[in-house]
Each structure stands twice: as C-alpha cells, then as structure tokens.
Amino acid sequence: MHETHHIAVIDFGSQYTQLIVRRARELGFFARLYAIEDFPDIGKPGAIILSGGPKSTADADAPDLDFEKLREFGVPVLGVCYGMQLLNLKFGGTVRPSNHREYGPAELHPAAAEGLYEGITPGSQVWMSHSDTVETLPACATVLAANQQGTPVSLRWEDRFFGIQFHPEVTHSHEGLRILHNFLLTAQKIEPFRIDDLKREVMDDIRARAGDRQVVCGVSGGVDSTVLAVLLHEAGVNMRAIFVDHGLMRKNEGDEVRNNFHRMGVPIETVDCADRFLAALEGVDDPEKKRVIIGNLFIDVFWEAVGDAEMLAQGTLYPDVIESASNARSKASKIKTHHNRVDRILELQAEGKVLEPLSEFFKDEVRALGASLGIAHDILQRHPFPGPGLAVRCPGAVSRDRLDIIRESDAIFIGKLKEHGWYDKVWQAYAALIPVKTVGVKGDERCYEWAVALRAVVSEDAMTADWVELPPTILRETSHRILNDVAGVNRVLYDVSTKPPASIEWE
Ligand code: XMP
C-alpha cells in the first residue's frame, strides 16, 4: 500500500529510526520503514533515507545493502550517521573505526547556505551519537558542512547522494527538520501525503480483503478501536463490533460508548460480564495476579462472543508493528508479547484472517483519520484508559463499593477539568482509591473512612510523565465535591510523583 513516490527509510537499527519516519510525515510526505533484510523490495520510492545504527562498518556482521540496486532507484539518497559512513565506503572512501563515542551537541557550519543547508543558521546545534567517522573522501565527494573543529559532518557524493553525521530527526538538532525538508525538496517524485488519500486506500484494501466475509472487531470506546470500527462500517463490510463491559469501566462509560456508536450509526453488541470479572477478582490483592486474571478472562469472554469468526480486525498501530517486527528479528531476550500477537491471533494471521487497517498510522494520524471520518472531537481526544480499567486504580482487592467510590470521585475530577478547560491540556487524569482509612469528623460524628488520590500527568509517550501543576481552584473545588458527595471518603490527596519512579497508574 502506498509504495510509490513515498520515502523509504531503511532501518540499520538506530534507536531514532522511527523518528525519521515521523518527521517526514510531519513535513507532509508519506514515509515507511523497511528492515534492511527487505531491501530492495521497497516499491518505487521517490527518496531513500539510510538510517543510523549501533554497528561499525568495520564489524564482521555490519549491515550492508546492494549498492548497485540502490543506484538503480535513480532517486535522492540521504545517509544518516551509519548510513553516511556506509555511503562513503561504497563510493570508495574510508571510515575510521573508533571505540570512543561522540554523544551530544555539536555546531554545524555549512560550506554554503544552499541546497541541504539553505536557511540554516551557521553554528546551529546538531546532535551527535556515533563512534566511527569518515576518513578519506573519494574524488566524487564534496564537503557540505563541518563541525566547530573543521571535521566534515556532511557530504555529497556525485549529485544525488547526501550524508549527514548528526541526527536531524531529534529535537536536539535545532534545525534538523529544515535540513530533512531541504533534502526532500531535492526529490522530484515524492508527493504530498493527504490523510484522505490514505483513507481511501485503506478502505479499498479492507473491501478487497474482506469480500463477503464477516469481520469482527472489539471496541473499548478508546480512540483506536473506535476509528477501526467506523472505518470498517464506512467501508461497507459485513461487520460485528463487540464491546466487553468488564465492570471496571468509569462512571456511565458503558452507556457513553453505546451512545457514541449509536450517534455514529455503527451497531455494537455489549457483552455484560461485570459479575464474572468481580467474582474472579474477589480477594485478589496482588497487582500482577489481578492483571493476569483480567487479561485472560477478557480473552475468554471476547472469543466466546466472537464464535467462529471469519475474520478479525484489530487496531494495531504502526509503532506496534515496528516494535513486533524488531522484537522478532532481534536476538535479544523477549521483553513482552504484544497483546495483538498472542498465539490465537498468529494462527488467524497465518490463515490471512486478520485485518489491521491502522497498521500504517501513528497515533496522531489515527486521530486525523477519525476526524476525516466525522468522529467527534471529544471521542478522539479521550485520555488513554488502561485495559484492566479501574482495577489498577484500586490498590489491593477490588470490590463493588470501592469501584463505586472511584467512579464517583473520578467523574467529579474529570468534570472539573473539563469545566475549567484543562482536560485537553493533560495526557491523563483520574482518581484512585487509597485503601487506607483515616480519622475525620463529619457533622458532629467521628468518621473513619478511605482516602482518594487525584492524579493528572503530562507525557509525550507514556514512557515518562510529569505531574501537572493544576490551578488550586480546580483541586479545591474537586476536593470539596468529593468530600461532600462521595460516601465513604474523608480525605483527598494530590499525587505529585513523576514517572519514573512512579508509574502513571497506581498498579
Ligand atoms: P504506567 O502505569 O505503566 O502506564 O505508567 C503507562 C500508560 O499505559 C496505560 N496502561 C495500560 N494500558 N493496558 C493498557 O491498555 C494495561 O494493562 C495498561 N497499564 C497501563 C496507562 O493508562 C498509561 O497511559
């Protein structure tokens, strides 16, 4: 799909490779990542970028590619870091291996403010992360830029092969995006990328693959599964959308999910199994045991509802695909099995029965796709919500009473954030129950009741997070309402822990 006039990024294993794809898309062009093993099956690209990587070109197992095939594409090529060193070798130059890694900022001094460096400020900060450097240059090479010591950090070979030693894709390279853009401007054939074009391609692909078969998908009310279900519906395939209500949802969430789908004209089936989940969780207070129970039961319940599915659609996103593929290739120990890749799904996949229409998209593109499908802003901007639901916001054993306290407190807090215009400014916010009773006074009576913790964080990718300095008015109004309206709570706390070391959820 979309394998003509795109930007093919060849992955030599750098931790930043995925960012190159992202940046190209931010610049309005369609880019895809290809494993080095897949080269030269990369369609008909309009430009090629060779990524950085952890290896040295001198290593016995250094990744390599067929240079003649690379030339045959006849399009501009940009080698980044390892990619630059490899190109220099291919053109007949040499690379000096080193055990010393240069990591951090450097100054960029272009030879001329044109081509790759048009509009770039002399001395602009760029980010280095490499050990080896180019040594001798072949006759066809020109130095386009040097660092503050006069060492070449950017080369051009012949007319359409470019190399840069630094990483333009990270924000620490202050004008990196402009440099990438300047490179892409040298490509005649790449075309601007429009979400609507991709939407049409994705829908055609769904129709072609599904044919008359019935396609089943799970929905949770979250962004990805909602966009997936609407996409299938709009593509006109015979579909079933199944919503498993495990009783660990937020206040009125089941009704909201059903109403949202009703508004969009997409029928969904609810499997109401709160009792089953609560029974299975009774008395279990170990966080990992709770997660395993919920995860396994969820799969059982879902597959019971699915029955003999002809096809399954799931909302796997592009980063998940990249991660699964690199996990499969790497010899490193497996850290986790992605839930979209459990055995049952792999079997269906082998039979060609799994559709993953969002697998070309990043999260923000899924939102853009959702908007172009007419899905309302409030659905697309929902905060992430964990699969195990409120169970991970209820340390210790889960019970109906405790869940009710969380639901009521959470609804008050989220309501206040929306009222004060803060909901869209935070990555995630919620109320958790702290299973500790403390003494207080209500009316003229002594009370001995639970504590509720409020948490609001900002994050880029959920890997790290910072707590939000909410205006005191919001905290005061929220606390006041919870203490007055939620039975069983006499204390409200605000969680001021960063991640790490704390996680975003309490369990
Ligand atoms: P933590 O608590 O690990 O959470 O800092 C990071 C992000 O992941 C979400 N989360 C989950 N999402 N299943 C999910 O689908 C889970 O088991 C799960 N656990 C945490 C969490 O809400 C946050 O956005």
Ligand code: XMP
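Basically, rigid core = biggest C-alpha set you can superpose within 1.5 Å across the two forms. Numbering follows the first chain given and starts at 1. Because the structure is a prediction, the values reported are computed rather than measured. Compared with the form predicted alone:
- Core-superposed comparison between the two forms: CA of V306 displaced by less than 2 Å.
- Annotation: Cα of L70 displaced by less than 2 Å between the two forms, core superposition.
- In the core-superposed comparison between the two forms, K437 has its Cα shifted by at least 2 Å.
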Given for the second form:
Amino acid sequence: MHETHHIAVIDFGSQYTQLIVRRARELGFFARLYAIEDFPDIGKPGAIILSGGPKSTADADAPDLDFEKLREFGVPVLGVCYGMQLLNLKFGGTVRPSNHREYGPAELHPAAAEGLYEGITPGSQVWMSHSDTVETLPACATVLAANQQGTPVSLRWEDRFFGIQFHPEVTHSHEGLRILHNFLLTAQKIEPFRIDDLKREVMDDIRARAGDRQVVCGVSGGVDSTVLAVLLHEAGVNMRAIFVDHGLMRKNEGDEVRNNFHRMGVPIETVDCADRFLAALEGVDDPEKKRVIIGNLFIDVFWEAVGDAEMLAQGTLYPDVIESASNARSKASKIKTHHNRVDRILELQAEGKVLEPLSEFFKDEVRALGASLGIAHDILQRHPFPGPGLAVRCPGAVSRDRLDIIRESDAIFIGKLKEHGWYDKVWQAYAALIPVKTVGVKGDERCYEWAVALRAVVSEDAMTADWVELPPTILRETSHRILNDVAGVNRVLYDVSTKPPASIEWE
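Just the form predicted in complex with this ligand so far, so send over the form predicted alone.
If you are looking for partners or other molecules, they are not here, because only the chain is given.
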C-alpha cells in the first residue's frame, strides 16, 4: 500500500527515526519507514528523507546506499545528521570524525529566512546528537544555516538535496516541525494523509485477502483490538471475535466489554476461565513466573477457542512492525510474540492466513480510525491496560481477596478522575496493592491491614513516563472513599516515580 508519491524515510539506525514518520503524518502527508536493504524497492516516492544513525561515515561498516539510484528518483532529498554527512561525501565533500559527541541544544542561525528556513526565528533552539561533522564542502554546496559558533549545520547541494545536522523531529528542536514542513513543500507530488482514504484502502485489502474465509480475532476491550474487530465487521467479512475473560480484569470490566461490543453491533464470544487462571497462579509470587503462566495459559485458552482457524487477524501497529523489522528483516519478525505462539503464527503466516490491518497505523491514528468507524469517545480514550491484567498490580501472590481490593480501589480512583474531568488528561491511572500490612486504627481499635498505591502517569509511547500532579482534592476524596469503603485497607499512598527508573506498572 501507498507506494506512489509518499515520503520514503530511509532508516540509518537513529533512535528518533520513527518520529520522522510520525511528524510527516502529523503535517498531513503519508510517510513510511524503509530499511537500507529495501532502498531500491521504495516505489515512486514524492520525497526522500535519510535519517540519522549511530555510525560514523568513516566506519568500515558504515551504512551506505546507491547514490545514482537516489538521483534517479528525481525528488527532493533531506539528509538528517548522518544523512547530511553521507550526502556531503556523495557530492565530493569530506566529513571530519571526532571523538567528541555534540549532544543537546544549539542555536540555529539561517543565512536567509527563505526556503527551508522561511518563518524560522533566528537563534531558534535545535537538538544535536552527533560526533562527526562536515569539513570541506563541494562546489555545488551552499550553507543554509550555522550554529552559534558559525559551524555549518545545514547545507543544500544542487537544487533539491538538503542536509541538516540537527534533529527536526524531536520536540527539543522548537521549530523543527516548521522546517520539516518547509522541506516537504518543495516536493511536487506527495500524498496527503487522510484517515478515511487509508481506511477504505485497508478495508479493500481485508476483503481481497479474506474472501469467504472465516477471520478470527481476539478482543480485550482495549483500543487496538476493538478497532480491529469493528474494522473487520465493517469490511463485511465472516468474523469471529473472541474475548478471553481470565479473571484478572477490573471491576465489572467483562460486562463493560460485552456491552460495548453490543452497542457497536459487533458479536463477540466470551471464554470465561477465571478459575483456571487463578488456580494456575496460586502461591506464585515471582513476577516473571506470573507473566509466563498468564501468557502461556492465555495462548492455550485462545487457541482452544479458535479451533481450526481459516485466518487470524492481529492488532499489530506500525511501531511494532518497525521495531521487529529493525531487529530482523524477515516477515516473521513482525509478529507480536508476547501475544501468540511463534510457531503457530508463523505457520499460519506462511500459508497467507494472518491479517494485520492496523500495521500502517500509529496509536493516535488508530483512535482516529476508530472515530471514523463511529466508535464512541469513551471506548477510544480508554486507558491502556496490561495483558496480564491486575496480576501486575498485585505484587506477590495473586488471590481473589487481593484482586477484589485492587478492583474496588481502582474503581473508586477512576471514578473520581472522571467525576473531576481528569480521566482524559492522564495517559494511564490505576490502583495497586502493596503487599505490606501496616498498623492503623479503625473504630477505636488497632488494625493491621494492606496499603494501596495510586498511580497516574502521562506518556507518549510508554517508553518514558512522568507522574501526574493531580489536584489534592481528587487524592483526598479518593483516599477517603477507599479507607472507608474497601475492606482490608488502612493506608493509601500516591506513587510519584518517573519511568525510568520505575516502570509504569508495579510488575
């Protein structure tokens, strides 16, 4: 899909490369990421961006590409960081290796407020992350901008090859998005990115690949699997949606999931196996062992329900595809192994029986797709929920009593966030049980009961997270309700840990 007049981003290994794709789409243009090995097969792009990377151009194994092929495309090219250095070499200039790495903010001083730097403030902050720098410039090169020391940080070679030594895709480059937009405006033919267009294309692909075969998908109530199921339903394919209720869900969540799908008109099958999961987890307190038990049992239960599937649909998103493809260049590596047995999935995939309709979408785009499918706001804005469920919010052994405490405390906390208009302002919020009993006083009597931790974080991609400074009123009201209404709890704490070093979940 989208092989014509898109923006082709060539990955040289930068930690920020995926952001370039996101920013281009945010600007309203369709962009895709390609490995260097795939460079000759990027279709007919309308513009090409060469990413940064950790290597030095002087390294023996430095990434390279066919420069003549690059020229043959006849479209604007932007080299970012490593990409700029590579272009300078290709045009006959030199690059000076350095043992000193420039990392952090710098000032951008354009030679003129036009072209790439139209509308850019002199001295605007940009973000550097490089060690090598361009040295001699070929005759065809023009310096477009320098840093505060006068060192060239932006070049143009001939009329359609541009280079920048900083990273416009990160928020630390304050006007980076404008610079990226200015570059894209130099392209004559690049596709506008519209969710409705991509939705129609994806649905056509689903119908073409599925035909009359039955398509099975797992649903959890989360955004990705919900959008996937509704998309399959709207495409009119023969679909089975299976909901595995493992007993580790939040309060009344199983009923909520079934009600949500009922109101969307999408039938689902429920596999109720709470007793089976709790029996398998009895007495197990090691976090990794709990995850393995839950993961393996979930797979077994799901595949028992699936039976002889003609096709399997997965909610794999574009970041999953990018991450797996960066580690191994086989299609098999694109499977989310933490959700499925690799051998079973690989077998189905080899037979052409695996559908990944969301593999072109980022998370925010999945929500936009869901909105275009008519899915209600409260379903699309649902906080992320971990696969192992409440088990990762219950350090130590998992038991019905402990899960009930978490459920009741969590329901109170989430209810208060919604009541005060804060639910949509945080990325994820929950209550966890701390497996420590402390002394307290209830009804003039000494009590020895559990502590509960509340956590609310903001994050873009779960890689990093910051705790939310909730209004004290919310915390006070939540604590009061928990201490009065939840049996077995005499202490409520608020988690003020960032990720890193803490994780978002407790296990």
